[in-house]
Amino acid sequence: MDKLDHTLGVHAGREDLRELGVHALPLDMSTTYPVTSLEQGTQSLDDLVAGHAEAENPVYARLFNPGVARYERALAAAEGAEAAVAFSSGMAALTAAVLATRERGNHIVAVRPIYGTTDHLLTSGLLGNEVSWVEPDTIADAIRPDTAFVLIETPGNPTLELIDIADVVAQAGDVPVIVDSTFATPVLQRPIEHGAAMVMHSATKFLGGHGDVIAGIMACSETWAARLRQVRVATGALLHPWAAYLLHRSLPTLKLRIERAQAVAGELARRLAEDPRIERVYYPGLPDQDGDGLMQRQMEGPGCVLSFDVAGGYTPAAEVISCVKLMTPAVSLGSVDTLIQHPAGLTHRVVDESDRNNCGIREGLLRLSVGLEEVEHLWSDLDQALAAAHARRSKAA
């Protein structure tokens, strides 16, 4: 399959617009559809409940929406996958994966660090699952006959560790591997090319890119897509058509946004790494943070997210959050504006403190999702916030 270049980003999922006689993406907001023939309606209902990608009649909007299906085809093309299934959120997508793989068993093997709510969902057992948290090189030892899937996130949230997808797939054997590739997007990484069974995205982030849509999506084979659709039909987790429209509208600029923000992130990471007010910077693009050469083997670039430990721990880190003026202190990531947040207090608050500490999520850690602003403006904002935080620390001391 072709890489997600600018041409594919612009045209994916739009191949029939000329035939339809329109230039902009069509939007169907119907909740129900006229059933002109009961036989047609019944057959369509049976097809959609069985997990088919489409049917002659959509019947009801919980089952199918043509705009959602259009975006799914576009994202599948971007990921080099046979199919994609879109959900109302990233967590809804993960929940569907847990349920869709239940026939294999209820045991999941996962690697930290990972998004905090993902960690919480698996650890809590709310979906009747059991989880084994392991290191990347011990996955094979954790596989059991009832293992449903292996879950990794690379780059990892929030400390940006990279995991060798092909190695994980080899260790997993016939157990499907799910890769959360939210930080990378298909611009920088396509896990299916390295053997992953499913690629998960919180489409809220870079795929949406403007902070105005909540969504999740799984790219996978048609076989897995059918199972995921069955769960989606039963649970009512179909992505809203307006959200699908916004996601599809954002796809043509995805590569441009990633490339621009990545260049700025790299420069900020370099400056922070040289700053005595910072204890450590986490960014795969720094020379000492990709010892295994994964940037060359499975990624096209280090991405737009970085994290750093503020010297002095929690108090100066909290001060930085309160002192930034241009950056937005908020959770989430991947927007056109730069967001800064405190993982231990927000996105990973639901993770047990000892587990947070074990994977490097300490009280002084801040995560920065770089947007499209000028690098000097962002650096000036960070510099003044760090200066204010450390001035208050010195005064208090």
Ligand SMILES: Cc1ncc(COP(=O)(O)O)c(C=O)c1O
The other form holds:
Amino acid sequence: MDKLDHTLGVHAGREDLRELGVHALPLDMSTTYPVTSLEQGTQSLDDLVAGHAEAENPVYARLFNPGVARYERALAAAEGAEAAVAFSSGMAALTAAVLATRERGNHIVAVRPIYGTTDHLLTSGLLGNEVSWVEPDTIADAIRPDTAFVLIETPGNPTLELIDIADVVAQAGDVPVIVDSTFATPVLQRPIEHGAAMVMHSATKFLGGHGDVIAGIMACSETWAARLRQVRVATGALLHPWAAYLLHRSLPTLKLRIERAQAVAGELARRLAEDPRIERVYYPGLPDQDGDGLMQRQMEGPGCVLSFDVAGGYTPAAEVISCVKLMTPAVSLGSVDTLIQHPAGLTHRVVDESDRNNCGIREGLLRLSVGLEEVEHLWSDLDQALAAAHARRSKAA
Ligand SMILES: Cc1ncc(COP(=O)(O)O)c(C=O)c1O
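The form predicted in complex with the named molecule, contrasted with the form predicted alone above:
Everything in the complex follows now, all chains and molecules, and the chain you saw is the first one.
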């Protein structure tokens, strides 16, 4: 299937607009829909509750919204998937996957590092699940008859570890593999092509791209999509139509944004890697960080997020967060502006300290989500913040 090129980005999911006689995406805010006959309403309700992608009448907005469905068609095309199902957040999408796979069992196999709240959701067993945290090469040993799915995140949040999707799929056998591809987006990685059963996105990030929408989406086969829709109808985690509108409006510029931010991220990573104030940079685009060529095989590029350990640990790292002026000191990622945050203190705070340490989330680690600004402006901001942190450190010593 076609890759997410600029043409697909601009036109996907908009196939019916000409017929509707409109140019911009229509926004349908109805919560309920008049039925033309009771029979029509009943049949449509039955269809949507059973997980069909559409029905003659939407009946009620928790069951269906045409704008959400349009965005789902677009994202499915971008991922090379049969279907996609959109949710009110990335975590709602993952929750729906846990519930939709429950028939297989309640055991999940997962790999760290992974987004902090994902780690917390699985570890806490809030959804009645059990989890085995394993290394990527021991997945096969962890599979049990009641394993519902294998979950990996690649690149991983926050240390950008890459996992070989095809290898994980081979190890999992008939157990479905879910790939959180939030950091890559379909511009850089299409996990379905490597055998993944479902591809998850926190659409809050690059897919939204402007820091103004919370959303999640799961791209998968029509069979899995029907199960996910059943869960969504019953649990009510549908994406809001306005959020779907914003996501769909952001799709034509996704590739441009990724390409631009990735070029800037690459330059910042190179400069940081040579900087004595930095202990280590995590970015799969650096020459020494793709030893076995996985990034080249599996991705179209290393992406727009990088992390680095500030020499001296927590105190200088916290100082950098306080001293940046152009960058936004905030969690989240994938916005047009550059965001910098401290994973151990914020996004991964909910993960046990020892588990954090074991997967490289140390006290001096900062994560940078690079935006669209000029590289020299970003560098001088980072440079002055590092200088301030370093000066304070020298004074203290
Ligand atoms: C990789 C990844 N997956 C999932 C999520 C959760 O998504 P949301 O915040 O949209 O629920 C996040 C949020 O930061 C994330 O970074």
